[in-house]
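The form predicted alone is given below as one chain in structure tokens.
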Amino acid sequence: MHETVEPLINDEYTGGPPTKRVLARLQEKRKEGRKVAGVYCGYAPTELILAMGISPATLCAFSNGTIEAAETVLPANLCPLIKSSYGFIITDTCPFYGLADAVIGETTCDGKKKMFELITDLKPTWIMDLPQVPDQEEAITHWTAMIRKLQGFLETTFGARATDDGIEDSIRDINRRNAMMREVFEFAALRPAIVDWREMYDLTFLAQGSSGKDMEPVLSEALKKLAKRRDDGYSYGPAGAPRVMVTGCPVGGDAEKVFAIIEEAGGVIVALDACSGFKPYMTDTAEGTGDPVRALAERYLKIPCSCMTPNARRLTEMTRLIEKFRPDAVIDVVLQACHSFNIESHKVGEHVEKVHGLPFLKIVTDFSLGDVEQIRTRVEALLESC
């Protein structure tokens, strides 16, 4: 920015860096007598969990530091996200896993399924069988049944209860949260952008598993500050800097090296098209349908993860983001051994280049720092072409 501006997130609301803020919130919920359910994926239905009086906690998965321990059991050529997740558990270094009274998993990929088998005896664990041909009516019926089975597991494990009216209230609450998050993203769509990737990422991290009620004061304050930045003529990044959309695998922790390199190379990241970014907040669940669990199933099956087939919705949503955020280039970040994202990257690249006429770069990486300079060289070449 041209000069220092007030950060979007005040400590009076949140209490420190994102991980500490979320941890403090969960600890407060535990003091109030609430149970905590650890989750790994955006397919876990937040609305149902909250409606049952349980706090969702996204479990640790993005550190290179826990991978060596994981590789004493897991193969070295496995996805780093899975190895890191398992390493956090066996080294007892994930505070969120420590707080969790139960774990909710899902069958998004073979590696995660097998990793879940290794941890099911550590805490009560429920695995949701995710249908992966999402546009079939049978898929919706099946995922509705899976959400109801999760409800039964939580009832049995915690003695928790949720009525359809309570789930409907939770749907409305999360829809309000998502709408406010999209208002924040609108400021990244401005030319020039007035919000940086770290601020957007911190807000998406804070919102994971948070109710609309919990997020409303944080987001209301952030929106006021963003409006002031806009009115005062602030901008983020150098004048005329290339605008970049980052898509692909979830990115966080040590994988944020890619974001840092883009910024150091003179780019401005304006859209985070991943489950760790904008994706969970871009759509709402239908309200007042008479069957809120089925409404949840329909909405969650629209998440365009590469585990789905065919996954044309990812390209449709990508077009929507490109038209809104107007990037000058798209970078697809693929974690090593994530075969579905890696193969799908071919179609994504063709779509970006042929449909939108934008430069495209695919980066395959892990959580180590060994490829930083190679990535930097490739990113700099991409941005020079913008």
The other form holds:
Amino acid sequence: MHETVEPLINDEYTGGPPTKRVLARLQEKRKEGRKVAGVYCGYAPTELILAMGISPATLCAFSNGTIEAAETVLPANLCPLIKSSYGFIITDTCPFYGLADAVIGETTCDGKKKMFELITDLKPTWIMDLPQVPDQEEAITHWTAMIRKLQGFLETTFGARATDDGIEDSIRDINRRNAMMREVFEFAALRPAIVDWREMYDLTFLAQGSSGKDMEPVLSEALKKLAKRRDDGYSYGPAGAPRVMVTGCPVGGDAEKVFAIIEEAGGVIVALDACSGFKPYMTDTAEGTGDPVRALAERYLKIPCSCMTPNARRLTEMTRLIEKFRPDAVIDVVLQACHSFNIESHKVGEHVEKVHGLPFLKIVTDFSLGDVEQIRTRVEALLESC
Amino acid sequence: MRAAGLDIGSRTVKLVVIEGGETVLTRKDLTSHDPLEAARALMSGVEYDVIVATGYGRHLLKGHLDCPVISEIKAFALGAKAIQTSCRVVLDIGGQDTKVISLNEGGEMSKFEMNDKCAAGTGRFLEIMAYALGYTLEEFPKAALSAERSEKINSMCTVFAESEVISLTAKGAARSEVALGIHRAIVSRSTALVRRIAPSGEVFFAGGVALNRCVEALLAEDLKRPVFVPPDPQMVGAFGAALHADRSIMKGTSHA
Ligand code: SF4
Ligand code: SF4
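One more: the block was the form predicted alone; return the form predicted in complex with its partner chain.
Complete assembly follows, chain above in first position.
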């Protein structure tokens, strides 16, 4: 930042990894006697978990450091996110896992599914069977049943309860949270940019397992600061810097090297189109349907994850984002050995280039630093063409 | 005004100086373990007004000379376009990576792809295989071209391919036929990349491996498309960087 402005979240964790802030908040919740459920994926129904008085905690999955340990059991040629998660667990270094009373997983990709089998004995673990042709009526019925079963699991494990009215309230609360997040994104879409991607990431990470009520003060403050930045004519990043939208697999921790490279190459990151970014906040759950769990099932099956087929929503959502954020280039980050995102990248690239006429780059990477220079060359070449 | 372009590659460093659109100096040397020192040695005594660096070591130079840098992709696109104005597809096989760049009508890069995760299918691969077969780099393509048929090499991993070569020769396979197999393996890797990025048109073939006549011939045969090798294929990137430097003087700015 060439001018100093007050960070959107300004606390003792500002500037450090966003995990620390979330951990502190969870520890507080724990002290208040709340139970914690570890989650790995965007399909875990936050509204239900919160309605049952349980706090969801995103488990660690983004460090290169735990991969070596994981590879004593898992094959090397596996998605680093899965290896890292597993490594964290067997080396007992994920504080969120330590806090968690139970773990919720979903059958998204084969790697995760089979990795879960290796950890089910360690803690009460519940795997939700995710249908993968999401637009069929049977898929919604099935996912509704799976959410009910999860509710049953949480009831027996924690003695927790939620009425349908309670779930409905939670839906409304999370919808409010998401709406506020989208207000923040409106500011992130401004041209020139006024937000650092790290600030966006701090917010998206914190909001993930938080209720609307908990996020309200943080987000109102952030919105005030953003309005001020806009009114003061503040801008982030070099003048005329190409605007970059990053899409693809979740990115965090050691994979943030890609974000750093984009900035070093002179770009400014304006949109994070991944589960680690804006995705969880883009759609709302229908309110007042009389069947809140079915409403949740419908909402969650709309997540445009590459494990779904066909996943046309990824492209329609992307168009929405491109129109709003007006990027000059799109970068698709694919984690090594993530077949679904890797294959889907072909369609994504064609969509970006042909429909939107924007330069596109796919980067396949892992959490190590070995390929930084190769990525740099590609990113520089992409931005030179903007 | 003399504009210089320096291309610090993984295997070789290249320097081109142009003046009034004409190349007035070209130099190259091995990168060695100390690319910065290699670049310095190459530049010693050379006069220029402005310099632009490219190649994998470009940022190294940037730190020491405070000169602008451009990516190899841009450098090759600029260089190739200036050498052959009709150029739309560039294939560069260097010491450690392979890249394919497609250019639009205006000569700007429109798409590119690189293979650089390992030495598979690059100059380094050829070098190691030549060595494993007991050929020098000069003899290697000649031997391959003399073969009537080729042994199939299944692995593209440098380490596995090397053991494959050793076991083939141990089984009594003709050296020249194994050599042809190696060349075919490299070519099929590169043509897959070319087809993906640029499905038609003449291919401008640059980089150190473009000096290899057998690769050139097999490329044309496999792609069924004309292949053009410029007179000094290793200098295309440095030439492109020099052109960029030259243009930035004209634009009154030396910023990349
Ligand atoms: S990308 Fe897919 S599998 Fe990964 S967290 Fe998001 S929804 Fe889950
Ligand atoms: S990035 Fe891909 S392979 Fe890795 S966990 Fe997510 S869906 Fe699975």
